[in-house]
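Given next, in structure tokens, is a single chain: the form predicted alone.
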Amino acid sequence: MSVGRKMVYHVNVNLLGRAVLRWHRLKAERRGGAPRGWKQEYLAPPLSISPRTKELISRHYLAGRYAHLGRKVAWVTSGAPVELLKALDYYVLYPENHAAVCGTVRACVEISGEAENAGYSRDLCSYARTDIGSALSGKTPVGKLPKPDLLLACTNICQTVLAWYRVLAQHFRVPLILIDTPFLFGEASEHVITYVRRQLEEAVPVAETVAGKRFVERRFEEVTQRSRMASQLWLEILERNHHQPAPLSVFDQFIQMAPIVEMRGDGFTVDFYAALLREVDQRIAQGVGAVTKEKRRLLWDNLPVWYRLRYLAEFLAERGVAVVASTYTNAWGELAPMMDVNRPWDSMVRTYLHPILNRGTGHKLATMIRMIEQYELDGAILHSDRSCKPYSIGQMDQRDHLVRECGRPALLLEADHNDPRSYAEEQVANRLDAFLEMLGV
């Protein structure tokens, strides 16, 4: 990187950008309290760390805007082995996280409409449509997305990413690394482990060529260690909800999970979750529950409904219902024990083979049953997500099993995680009311 480009990056990202974002964070922290219209009689005040969360996310996208002044950019799937790229100092962007931001600010319909106008069906995942639409039009609520120099897709979350990333590779005319992770119906065989490890090893020379740097094993081990530490802290935070009342709801978790997904492997992510854990422990010590009058405790299965998080949180809290555990947020912590800095290659293979979406529906059912027992839950809401078919498949049978085997009622709630056109609020409210009546609320 030339001295001039390095200076422009440093001024915009590390000096001016960081100072402005820090000022906004300090201003929000001084203001404190709940936002306008917050139903404080039912919900605890927002987490004090929330302004810091916003600052981290904003800094991430700011760094991306200027990344090409000094770093190579990789776009990756959420289940990709990002530690390989972090070891080569790539700036890493997760299109799924960007799409979730679009959903949260309700920009999905406009942006995904660009993809639909280009011929992409509404039957496609709304994350894919949102990011293809953004790539085609340049529209984004985060200012500007950096063009990728490399794409990395791993099939451990779904098969849609195969076509999605091929579209991106053709559009941007950049190399695409595909990591095929065989679906696990049981334990991973040695053949499967060897097959995936070979793919990861073969990906390194491609990533080195694009980065213009040599892969250093020690750097890889350091990144793996930070990933493990952050994932372990995240798991500890989630498990604090064994406490009653639960100190944070899954709606809090959906927001606070952003760093563990898109900033995994960074030192500041470890610091962030250490601070969040301290705040959660403080809430427990003070007897503060996310829902002020917790009467019932529920499980959430599948992705969140990003554009109606607050509505759902308030609707349930008003009735004394706390949603305290989620298979989705748990997925980013449960594999932490598989990460081993002393055997980074083997541990990475096993970690990225075992996400919940790369395993059979029986495994997900067993996970839900375990969580119901450990968190002492009264029932479950299974989000039947129009966009995420791999996560939604088998939910009808899983619902029935939860009723028969656990004696817990379970609601199948139809929506879409990102596209509000597949969401009917009156229907959702009616079904929730009927379900809560079964719980005696």
Contents of the next structure:
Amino acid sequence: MSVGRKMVYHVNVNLLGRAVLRWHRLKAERRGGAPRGWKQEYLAPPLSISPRTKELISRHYLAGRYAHLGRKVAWVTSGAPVELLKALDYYVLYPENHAAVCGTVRACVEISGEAENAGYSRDLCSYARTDIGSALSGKTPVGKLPKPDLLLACTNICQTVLAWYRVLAQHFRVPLILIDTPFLFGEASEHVITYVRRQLEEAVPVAETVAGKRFVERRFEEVTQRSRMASQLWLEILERNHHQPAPLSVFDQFIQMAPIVEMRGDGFTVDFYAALLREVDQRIAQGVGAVTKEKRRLLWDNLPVWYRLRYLAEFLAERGVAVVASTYTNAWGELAPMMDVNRPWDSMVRTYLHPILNRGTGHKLATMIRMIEQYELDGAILHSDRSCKPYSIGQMDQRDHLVRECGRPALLLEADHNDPRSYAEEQVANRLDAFLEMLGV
Amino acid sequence: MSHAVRGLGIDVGSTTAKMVAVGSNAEMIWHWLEPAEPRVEEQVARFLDKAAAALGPLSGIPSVATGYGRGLVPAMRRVTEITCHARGVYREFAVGVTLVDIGGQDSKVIRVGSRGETADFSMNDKCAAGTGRFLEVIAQRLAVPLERLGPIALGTSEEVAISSTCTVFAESEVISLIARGVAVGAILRGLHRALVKRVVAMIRTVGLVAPLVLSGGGACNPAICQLLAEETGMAVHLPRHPQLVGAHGAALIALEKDAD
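Next up, the form predicted together with the partner chain. The previous block was the form predicted alone.
Let us now look at the entire complex, which starts with that chain.
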């Protein structure tokens, strides 16, 4: 890497870019208050950390835009053992997060249309379609995505990633590291642990070759430590919702979870969540609830409906319903206790074997029941996500169990996390209204 | 007029619009039903005129609107069809029931608890199969009047299996069956079976608890009643006015709110 290229990277990303984004953040913080149209009568004012969240995400994509001037780029799945790559100073891009950004700004239909036009079925995951569509067309709402030098896919979230990342590997002609994490129906056997550990160890020389750097164990431990700290803080933030009224709705969490997914292992991510925890504690001290008149508390299962986040937040808040816990946001916190900086390899194996989607449907049900008890919830909304089959399978039985065995009303809501063509607002509103009437609100 | 009106319920569905007036003892004292029109506000205004002509001035009478068009009805309150149907059916049967409502645009199954509360419910997904629209489309294709579908289906013991659960695909299947010379009665019986099986799958999601009650336009079709009983192995009960359960429930809620 030449000194000149590094200088350009440094000036664009660290000096000019950061300064501009910082100025935008300061301006937003100074302006303060709620954006136009904010439903103040039933929603708490926006979190004051929000401009910082936006700054972090923008900085992340800005660094990506210029990444090839100074760093190697890896594209990874959301449940990938990213600490290995961070230790080698890769710029890490999460296509799923990028797809969620596309979903939030309602660009999914256009971008995934590029993949559909190329022959990819609409029955495929809308994240995969959005990502492949973006790779084929270059379309993105974040400016420009860096091409990968390396791909890392881990099967602990779904099997779609197997085919998805092979498509990317062929398209970009770059190496693909695949970490196969056998599905856990109960405890992970020694054989499974050894199997995954060997794959991780074998991944290192490939990542080293592409990076042109030596893997340093101490660096790996440092990154693992920061991942653990950030995940722990995220878990603490979520658990503050045991408090009534809940300080942070899951709709807030869906936004604020971006750094724990795509910036896990970075020092500033730890600082960010420490600051968010302070703000949440401040809300509790002041008696501020995310929903101003919290009458009922619900659980959300599955991914968000990215393109209707605000609509759903307002719809529910207007009726005094706070959605305070979610199996989805919890997934990035619940594994924190498994991360052990003194045994980074073993802990990495355990951490990445145990995401909720790599375990049986009974485990998810048990998680939901535990959350219902701990957060004192009145019912549950189970988003039946057309795109995410591993998350949605078993929901009918889980719903029945919650209703019949736990005595909690539960609603199966059909939608898709990214593709609005699989979402019918009139029907969603009608079902939600009926469900809330059943809850007595 | 012997009864003073104390509550009005207006149910604007996708196929029919209904209005019910109740007296102080929650008894139904007047009702009206006609095909739904695209201009909901105008139709409801006309309903109110008819009601006023029959019952006297309605100003100050509490009203509740339900159904898909409820947002366009000038009512005191808007309540979903689920809650209104639960209220209406409980008023008539006074016990917990499993209510199957087959409407024009959607079908729903409501488990009504022993105190009349909605214990659980299920609605058809984003698909017209399992709703009245399914039969309307087929009736049109076969050039059979809607009200004759059930009797023709029951008039034969022959039945062909309709493999598709999608309305559009079922229609193509029907066309090919006709082309093969299959009798209309056998086709219709098979179609009713397909619809009922889909509804039974919905019933299973909320759990079937006796007695089983059928309401909505689908309850006017004898083949649906008979096949539903066959498929569930349970007697099917019909309300006095199957299509007015929702509007009656809405009127009852209006009455309760007035009492509050």
